[in-house]
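The chain that follows stands alone, in the form predicted alone, written as structure tokens.
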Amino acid sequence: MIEDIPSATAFGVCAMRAFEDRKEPAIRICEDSYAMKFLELNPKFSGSNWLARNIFVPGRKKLREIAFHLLLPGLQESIATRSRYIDDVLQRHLRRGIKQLVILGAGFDTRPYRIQAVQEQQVKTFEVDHPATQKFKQMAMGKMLKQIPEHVEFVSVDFEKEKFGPKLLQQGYNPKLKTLFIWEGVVMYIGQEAIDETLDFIVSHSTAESSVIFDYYPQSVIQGDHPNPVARRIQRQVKKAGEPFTFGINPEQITPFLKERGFVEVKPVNLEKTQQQYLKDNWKKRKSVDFALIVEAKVGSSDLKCRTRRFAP
């Protein structure tokens, strides 16, 4: 991303969540009442302002068809399904007693503020992100909430230039507590070294039964030669925005990739199929892209960590 400027792709994803939040309940996949406010508070992001000024105005629904269905059919559905699925995973882990939540590359993620159980249980939450995006996020949340909740801690870090682990530890992360790491919409934008270092930190600084969930694209999307034209268009657009795709991994490789790095109970998910669970009879009208993938995995035992750890903590 461009230095000192909040992530353009983070605003783009936020715009899609804002649009989804305005849909009628029968076809709404996810909810995020904060998303629209982020767009309204950023006058420099012309794309989001265009959405804010036009796409939600009654009588202008055809703009949606042009912007999303015609140019990038299925992309919004994949973003909305991803958000909803991770929400559900977080709710499940909250019921199972996690004590910490780490959101890597948090962007405009609002789970610490809109998911009631996080607030009620006062789950210590660490939002880790680039300083420029995080600065805007803190300003915006401050205006929306008046006061940032005490259970939320902001950790500023550039994944490509810095190791997030030491900063996370400095700001109170406790390796002895059961933790869920959410890594949404990030992996495809960073290099393998940064990915390996992040996964290694999770394995070597978490208790067994802690988990990570993240989304990823196949290598063909990153290279720009995926058979789906939407994948090729997205690849060109993020490159033009100065935030090109960097890392991809094919679905048949993801389980051995994570097990080699000390994770167990790897659960790959295809968001196109998962979407059917949320839309039920309406899913044929709103189909997600076929290349959006997600995976959840648990941290293994101490013995397994010692055998598989690739980098020193």
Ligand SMILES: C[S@@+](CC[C@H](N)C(=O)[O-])C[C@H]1O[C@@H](n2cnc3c(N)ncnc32)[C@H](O)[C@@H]1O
The other form holds:
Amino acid sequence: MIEDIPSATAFGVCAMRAFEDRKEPAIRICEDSYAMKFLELNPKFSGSNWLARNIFVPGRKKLREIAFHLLLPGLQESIATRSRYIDDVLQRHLRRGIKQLVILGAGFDTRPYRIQAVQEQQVKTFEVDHPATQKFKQMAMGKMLKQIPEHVEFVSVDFEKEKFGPKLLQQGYNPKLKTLFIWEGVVMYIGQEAIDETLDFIVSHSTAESSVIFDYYPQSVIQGDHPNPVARRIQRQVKKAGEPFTFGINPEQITPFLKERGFVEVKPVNLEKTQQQYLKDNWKKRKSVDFALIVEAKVGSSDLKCRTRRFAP
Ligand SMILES: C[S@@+](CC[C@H](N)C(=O)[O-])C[C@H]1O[C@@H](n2cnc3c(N)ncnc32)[C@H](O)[C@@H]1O
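Okay, that is the form predicted alone; can I get the form predicted together with this ligand now?
Let's see the whole complex now, leading with the same chain.
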């Protein structure tokens, strides 16, 4: 990421959710009524840049749809599907009584504000993100809400430079409470060491039945030689934006990768099937790219004390 500048890719995925939110209900995959406001508050999208002015402003729906369809077919569908899928997973965990939610690389994720049960159940939510993105998020949420709800705690950290575990513990994370970790649209931007450290923290500092969900791309997307031209185009664009892809893993490796790191019940998710379920008869009109993958996994049931090491608060 570029130091001091809020993540360009966080605005990118936020834009996809904002545009999705404005689609007709029959073809809408996910909802996020806060998303457009983040774009409106970013001077880049209301300033002199032609593309930004014409593509990102709320009124230019037709132009935007044509541009997306021509340049990045299926990308918005994949981002919207992963967002909806993770919303549904969160709702399921809320019904099962999680007490904490940790959103890693939160960007402009608005789940703590828009998912009613998070608020009703006062689920302690930690938004962990790079200081530059988080500063913008706090400013924007401050403008959208009268005040930041008490159940939300902002944890500012650069995964590449510091360990997030001690900060999370210092800010009140309780390893004894059942927790869901959401890591959406992040692992592809950070290095293997930071990924291992994060997974290690989750396994060694969460109670059994806690879970993690994250999305990832195969290595060919990261390397820029995936057969789908959309994958190659995104790879070039994120590099140009100063947030190059760094980590990829092929789908057949994901289960052993997570089991080796102490997770159980690893569940790779087929986004294409999920999309059919959300869009019913309309899914063929809005097909997602085929390289976006999701996985869920649980922390095993062995004694927390045996798994706890390294991260003193
Ligand atoms: C593509 S955005 C995804 C944001 C959000 N999870 C979503 O799905 O809308 C990537 C996020 O990862 C964060 N990120 C990237 N590199 C990071 C780092 N080294 N330390 C902390 N956060 C980082 C960015 O600030 C950004 O919020």
